[in-house]
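In the form predicted on its own, a lone chain appears below as structure tokens.
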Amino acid sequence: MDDLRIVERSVDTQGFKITARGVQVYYGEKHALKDVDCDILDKTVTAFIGPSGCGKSTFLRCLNRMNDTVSIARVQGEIRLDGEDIYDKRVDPVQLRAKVGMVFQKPNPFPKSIYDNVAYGPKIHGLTRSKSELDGIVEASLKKAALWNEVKDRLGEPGTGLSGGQQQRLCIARAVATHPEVLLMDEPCSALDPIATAQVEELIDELRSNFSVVIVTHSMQQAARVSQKTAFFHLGNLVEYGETGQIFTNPKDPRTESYISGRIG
């Protein structure tokens, strides 16, 4: 009973960074995610939207096996990254999470210096051979997170001393420092003020030139602003998935239309 993942569907992974087929998630007896099929493109921002408790964060956490850390969680189905089954027993979840980085809802910098926050991942994964290489990764990651100019003269100061928006950008720098291929973001702006939110949204748009970005957001306006693809979840089902413009202006499913227009949610 350890491995209940049974899939009989053929999977064409061509052109997609991540493919999911028949994904089900249970938390104990609760069936949280039901039979989800989804293909996620590379170098694209994909938004997951839907009411609270609809399964969007649960599905996001499947993409880097964060649900492994929940003792009562059980995942069935198949999820492939570049054609490889990420739930194969030979896959090391720690190595997977270096390739599929994650930024959480609340900024969570380590109680370390700004430099050590960013250097942590490259160090534990053995990505550098010298201090100068590590310095280069830290600088490049902070530049990718649009934070370098604000912190370059105080890298030895605690990351926890930064403002909320800066802390979230530090967490993004920390996530990209391991050279991931996919960046998952679980409501990354919900704890930020409007100015910091705008900065992070602008950053997300820049990051898609290097990464496949998947963002869970409770804000439909944010999904419309930052994403090219949108998936609408409701009651554990992936109801509709398509081009963001089409989902917001001409949804195919009446449940999507009801959510977009504010009648459900």
Given for the second form:
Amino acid sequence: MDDLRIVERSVDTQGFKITARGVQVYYGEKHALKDVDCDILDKTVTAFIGPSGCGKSTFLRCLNRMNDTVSIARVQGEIRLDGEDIYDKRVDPVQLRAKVGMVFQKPNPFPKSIYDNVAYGPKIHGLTRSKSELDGIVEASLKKAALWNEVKDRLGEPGTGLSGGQQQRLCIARAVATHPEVLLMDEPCSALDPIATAQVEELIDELRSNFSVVIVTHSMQQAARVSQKTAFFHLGNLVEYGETGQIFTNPKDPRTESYISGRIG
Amino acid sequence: MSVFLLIVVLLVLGIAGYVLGRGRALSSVGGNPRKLHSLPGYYGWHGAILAILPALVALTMWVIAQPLIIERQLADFFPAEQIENDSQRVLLLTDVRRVAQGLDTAVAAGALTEEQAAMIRTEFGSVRDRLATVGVALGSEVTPQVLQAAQRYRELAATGGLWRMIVTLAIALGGLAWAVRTTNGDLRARNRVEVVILGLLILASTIAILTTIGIVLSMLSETIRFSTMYPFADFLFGLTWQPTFQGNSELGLIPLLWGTLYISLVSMIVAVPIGLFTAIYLAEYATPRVRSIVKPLIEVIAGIPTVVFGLFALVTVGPFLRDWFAAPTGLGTSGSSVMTAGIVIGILNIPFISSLADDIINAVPQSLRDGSYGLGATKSETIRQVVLPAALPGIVGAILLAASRAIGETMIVTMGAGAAAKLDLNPFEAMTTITVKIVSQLTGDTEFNSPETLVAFALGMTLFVITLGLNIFALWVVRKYREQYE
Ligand SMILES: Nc1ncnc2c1ncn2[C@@H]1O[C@H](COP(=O)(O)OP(=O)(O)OP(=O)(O)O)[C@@H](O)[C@H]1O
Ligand SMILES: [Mg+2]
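Mind sharing the form predicted in complex with the partner chain? What's above is the form predicted on its own.
Everything in the complex follows now, all chains and molecules, and the chain you saw is the first one.
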């Protein structure tokens, strides 16, 4: 049994994009994330589920060091991206975030035109050489986010004038446009109708061929539909992490079982 | 009853209205506030408002109308030729009022009885002397007409005061009774109270507008008078400013306008970058500790009176600029210069801009910054491309506010730039501004009947138009570049 495990590991390490060991997060005195170990595979969709306030967003924000912007947050432990410790002093969080993109829980389009919102990332990273190339990226990103048809005639209008769901898709397009290696999505579909949700899920599946995607969701069905791996968080602990099918059909921990069957949450 | 006392009584009635209205509403539903249409407090306010507001309106109108009516009646005491001219009439009425007040004082001091005050006649001795014994000094002997008018004035004022009290109290009690009678659980007290509050808000906002209109109109009428005495085109386009008080002065606006704009420009060149950079540092980079020390320190500058800044310009900045820049380069020999005043006004405006801009930058939601960082933007990229554009309308507003302060600044210009109206490009030359000249034209002999004094109003009007234009421009900029968040 023990031997089997070792073999399995050495195979999997090839595909590990992010490895987290003993991650602790404190907001001031509050211990929000307790000793989390988690390996995120390359070219895989990983879903984080768990009741509200259990630390899903917090862990997600550790993965691209967005917690640096919260002055009271303290992160301990080790998180490696492609084997490199991202909390190392030599790592520039700016470059890290260019590789690990993020879609936030609340849509936050910039007070700029729709076009400029999507073009923002490519522009600051100098991804394009010509205007037409940039136009191409903007169009492709908006199409991926299932927003193109709705906004193609008004790219010059402010992104803040869109509806909540459209804003969320704009933020997805914005994140996709920078071509990140890992895309962190914090409840990207919470403001979307079923059709747009299906389109975003399709996008996530598509992205999987090149990137790894981490998605926080409150919808079990969505987690089951889009993800290959699922992590269940509860009260700051990573309770269970495994194959999505196994988590949903055969959870090992009683807490996972009761959450999935709707008894805690 | 004096007006003050009446208002106190009204307030007491208002409190009674509050208590009665609230109590009445509660008792009408058996003490169960859930059955009321509005919260109990609203019924109280409803009662208080009905007791106070109509009575207060009536009182205000009475206080305004009574003197007008009395004065009209007093006109009968004087022959028509004595009061046909406006200023004569005002003088006479002032006399009457003074004598009436004198009689009041005398009665209060016990020197005259109420009857004696009503009966006293000039024929029986000098009223002036009688009043002087109780400390009321009159400039000249009282004529019989004035005395009679004053006595009539006192009579009318006394009856007026009595009726004023009766009417006010009747209306207040009526309002109170009506409020108590109509109050029950179904009365929409909240809606009514809110209508009154809305009215108050509208009133407050119109006061500012009406004052502005009043100011403009008063300046406009004097400006028009000025234009009848001095060709307006010469004022607007004249290149020389040379007022003499013997007439034939040249009152050209251009040198003053030039000085004003030049000095303001220099001050903005100093204040805008420094103020803005300070704000960006404070809002985005400084730790809370540094911020809590630096921000108040900067704001101390805003509290220094401008005359102190003027001294600084006069004794420090002026000589420094002269000895280190103007004299070595051969550009000028005077300490007073556009540069001196401009730089000092700029320093004065730094905290203004930095403090406002800091608040505005802080108001940009953190989620926008997060969005930008999340895409791999650096801090400076985020500030330049997300935070500042989002804060732009507010920052433009702050800058224009500072610009109007610079344009209106007087003291520092007087002490730092001198009083010579000149058209010159050299920033080390002494120049002067519109505001300084308004002051100097009005100090001393202030009979508003020569173009030399009336020009002050035309200058004021010009200043008003400039700042108005600046504000309209600001509005336009803000509309055009508005980037809404939330
Ligand atoms: N900026 C912050 N300051 C202080 N406490 C915070 C902050 N952000 C999160 N927390 C705390 O950390 C805990 C975890 O929060 P987190 O946002 O990670 O929850 P979540 O799992 O994403 O919940 P939800 O599903 O509601 O989004 C919560 O108890 C929350 O109160
Ligand atoms: Mg969350």
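Residue numbers count along the first chain shown, from 1. Since the structure is predicted, the reported quantities are computational estimates derived from the model, not experimental observations. Rigid core here is just the name for the largest C-alpha set that superposes within 1.5 Å across the two forms.
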Rigid core fitted, is the C-alpha displacement of G159 between these two forms 2 Å or more? yes
If I superpose the two forms on their rigid core, does the C-alpha of A140 end up displaced by 2 Å or more between these two forms? yes
